[in-house]
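A single chain comes next, written as structure tokens; it is the form predicted alone.
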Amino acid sequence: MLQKVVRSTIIDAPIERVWAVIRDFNSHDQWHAVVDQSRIEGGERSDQVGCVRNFTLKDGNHIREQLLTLDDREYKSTYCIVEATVPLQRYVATVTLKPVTDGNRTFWHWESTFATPPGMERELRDMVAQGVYEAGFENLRHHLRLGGDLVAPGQRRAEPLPTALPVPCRRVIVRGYGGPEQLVAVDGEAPAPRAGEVRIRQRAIGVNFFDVYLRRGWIPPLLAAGGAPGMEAAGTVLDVGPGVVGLLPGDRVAYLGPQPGAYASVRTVPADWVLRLPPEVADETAAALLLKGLTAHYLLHDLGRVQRGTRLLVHAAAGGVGLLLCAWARRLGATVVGTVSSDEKARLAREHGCEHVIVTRDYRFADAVQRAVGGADVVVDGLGDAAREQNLAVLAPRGHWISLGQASGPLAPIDPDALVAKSLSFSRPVVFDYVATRAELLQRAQALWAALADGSIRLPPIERHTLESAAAAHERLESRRTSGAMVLLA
């Protein structure tokens, strides 16, 4: 009677990467711990159907197996045992890979049928299931974490570099609190990743007005002089520390985190901050959108609860967050009003879904909003203290004021009596509390990429600067001459 063993697993790596290892019929001595030495007989290629691999196991057993089929389109191969000191009779096995689109991972299905001598059914079935298949899954995961590239026939894999080695990098630091001139580029090092960390070669770094607050010294506990600003970036994983799963060297990733330091060419960060990028999302797009897009998501869905008929007022509607809010809220059925500082920005805001645009440079807008829509149910305000009285005037009864920033200066404390007259509410959120767990981060990021794909939001204009010209980028950001998003290219 034939025995059948079936095992499946998910490998946290793209299917092309896993297949590159599996399709090489002579690769298993490089990644499977039970295999000692292996060679292809007769000098044939290791991907040639019909070739025979001759190998020994570390327990002393000897096996010859033949490749029966190899399908690069279906990511499938079949092989059989020709001769073995292990009493597996009429053994035929099939390996099949399938892509897992959620996270760009790989589903690996491994099955076999074989006969055994009487009385050895359970022993040999467990040996194949656990010692070959389950161990093979884990061995390949470990192999990929170390780099995952096969070496040429006859050569052995080089040992991985010691994890204690730092990597040189270029950083932009705040040498002292003050203006943009306080940003200077210096040489530094990115430490090797410790347990639970990832080291990333950064390609694009998001620039946000929050970085300006840090540079000015408005939040000293978060960034001391000599530190680097920046909360988000995108690039490629260089290496990972012990205990990291789901991320491998070579993966394209983006991250955002509650601790600054992103203004660098290489950075080591906690793996919980990091997510893999879909193939269609470029590094610059991720750096321009991630923090701003996740901010827009929680503002609309968690705090503003924006839906059809909501009257939403967005200040700085032509900015990075503003454009995303306008487009996304319009798709949700809201009536969107925005303030901007120039006619050029007004045109851009309209293109991204803002129905009523108010051009003002003196922070006076309440009357215009009342005339257009009769007041605002939700106000998203990044202006700060200069707009406080106008915000209170424009809000409709039971309206909600979301204070997102303070470009005009720190917002003075709000007197509760100023809210009670119209039963208003006020909030001062921080994005990192809305992605406090990895599950929340992945869920909101997935919603962001889906919104970009289905047209709910459009990619805003991206202004690009080199990492070394971060000071010029800050100067432009504070001048109110910019629209859309800004990134630094490392």
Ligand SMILES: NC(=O)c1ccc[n+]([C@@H]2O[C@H](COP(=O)([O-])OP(=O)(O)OC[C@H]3O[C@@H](n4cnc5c(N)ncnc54)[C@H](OP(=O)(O)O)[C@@H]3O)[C@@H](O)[C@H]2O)c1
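So that the term is clear: the rigid core is the largest set of C-alpha atoms that superpose within 1.5 Å between two forms. Residue numbers count along the first chain shown, from 1. Treat the numbers as computed from the prediction; the structure is a model and nothing was measured. What changes on going to the form predicted in complex with the named molecule:
- The Cα position of Arg90 differs by 2 Å or more between the two forms after fitting on the rigid core.
- Core-aligned CA deviation for Val369 between the two forms: less than 2 Å.
- Residue displacement note: Ser425 has its CA displaced by under 2 Å between the two forms (rigid core superposed).
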Second form
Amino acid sequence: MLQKVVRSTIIDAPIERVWAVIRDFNSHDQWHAVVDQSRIEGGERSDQVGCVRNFTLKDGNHIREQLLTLDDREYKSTYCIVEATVPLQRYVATVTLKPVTDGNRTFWHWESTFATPPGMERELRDMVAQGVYEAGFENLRHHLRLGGDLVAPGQRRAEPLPTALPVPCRRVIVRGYGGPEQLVAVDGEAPAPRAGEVRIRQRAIGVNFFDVYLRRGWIPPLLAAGGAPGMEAAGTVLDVGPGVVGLLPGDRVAYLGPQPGAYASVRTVPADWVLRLPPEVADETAAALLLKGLTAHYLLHDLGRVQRGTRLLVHAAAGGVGLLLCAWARRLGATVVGTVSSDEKARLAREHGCEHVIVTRDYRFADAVQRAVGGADVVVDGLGDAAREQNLAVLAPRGHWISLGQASGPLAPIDPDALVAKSLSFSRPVVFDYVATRAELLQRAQALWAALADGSIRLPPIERHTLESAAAAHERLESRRTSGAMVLLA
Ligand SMILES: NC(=O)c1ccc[n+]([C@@H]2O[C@H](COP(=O)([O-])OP(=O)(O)OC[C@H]3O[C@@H](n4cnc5c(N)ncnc54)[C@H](OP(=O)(O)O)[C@@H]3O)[C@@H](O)[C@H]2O)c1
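What would you give as the form predicted in complex with the named molecule, now that the form predicted alone is on the page?
The next block holds the full complex; its first chain is the one shown before.
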């Protein structure tokens, strides 16, 4: 005999918001606590009828489910189990949403029918009713609360109307490769989002040393003269293109992406780059931290495998990436040594967890590091050529030189024989390869916001400039006068 489970609830959020989450057939590992990891098979879209989600539960069970119907007008979807290690047979479920009275609250109805092996009817009915549906209602509430989506009764949410037209904006472009004076503000347009794209009214734009390399013309394939630099920003979604799941007009978001163009008041970008921001993370904080914080995360946790006792040397320790690295590495138990160019920067680096600070303007640090800690297991080097010989001298046997950037000038090729004497390794990573999948981007961003909330990292000082004065911002960054992060306000 077929078993039937029916549950319903009211969610204090507009139906569009709840539906934006539910209609994404692969979103459940982001909000349902029992789901560990989920992926859509065969690279299909997660709102494509017929797609199969393949997921594991936290208890180790493994399930494949197929999306059978998806109705955006009726807010209804059905799906069935194709294969499972739990003994739910012929399981078909339906989710239906309905707006409640003023439309700011949502009625959610979830039901299913299934067969079970004899004697397991009650146990499996309870598991579906409580473990999946009731827990799912609570978990989705929690998820929406984190995103600031639960509304007080009567509260109305401002949602700008989507438009198919380009939106006028201000952009800062590189007129021709060269110095900061080459950055000029011009009028431009942000095109209407196409399939899979999102248009964002940007409030804060992160400035990174990478933008300087682009402006100087060091990476012409990435930025031609006339283009806008900038790899990250935060703001509010204006409108979304077809097929975008999980993002709505009015959502507060941030993004980073491998194509420059962020120095603008409005920008249209792939939705895959974009994350919704938790309410406690302000736009300026997100723009100051996202790229630099995700960089610190992959450097410490993946590439550098920094742990208790690791002797970590951080160059430009009072810089945007530097301060985050110092604090987070210290929390992981590393012994942190940093180089900075002034006493003021030394004080700031110490405040952020750098135990041994070496003040030098001419890239001579090897002797001081040897005296302080006897050598470095990992060097995070954003300086480049001027620090090259001293980096080789300071590394301990089996040490790892991570060449992160080249603020002092392009690093000349390394002779492999320079590494063999101490069995050294050398790597040249780029953050975008460490957030190449959406799951990895979301997971690293969650770790970053959690680290900020639990005090593992402290918000660095943020230097603010207007978008129009991007040239002055670059001038300061290159003159070594800044510490912490820098944002442009649009
Ligand atoms: N590969 C990646 O994934 C990735 C991601 C993010 C950043 N990065 C790199 O990480 C480094 C830090 O980036 P950031 O954006 O946080 O910048 P930042 O550290 O805030 O600014 C650069 C710092 O480099 C130091 N510096 C030394 N010599 C310099 C010179 N000749 N000109 C200018 N600065 C000089 C200065 O600190 P002192 O005055 O204290 O020496 C300066 O404050 C950069 O090399 C950047 O390209 C790489």
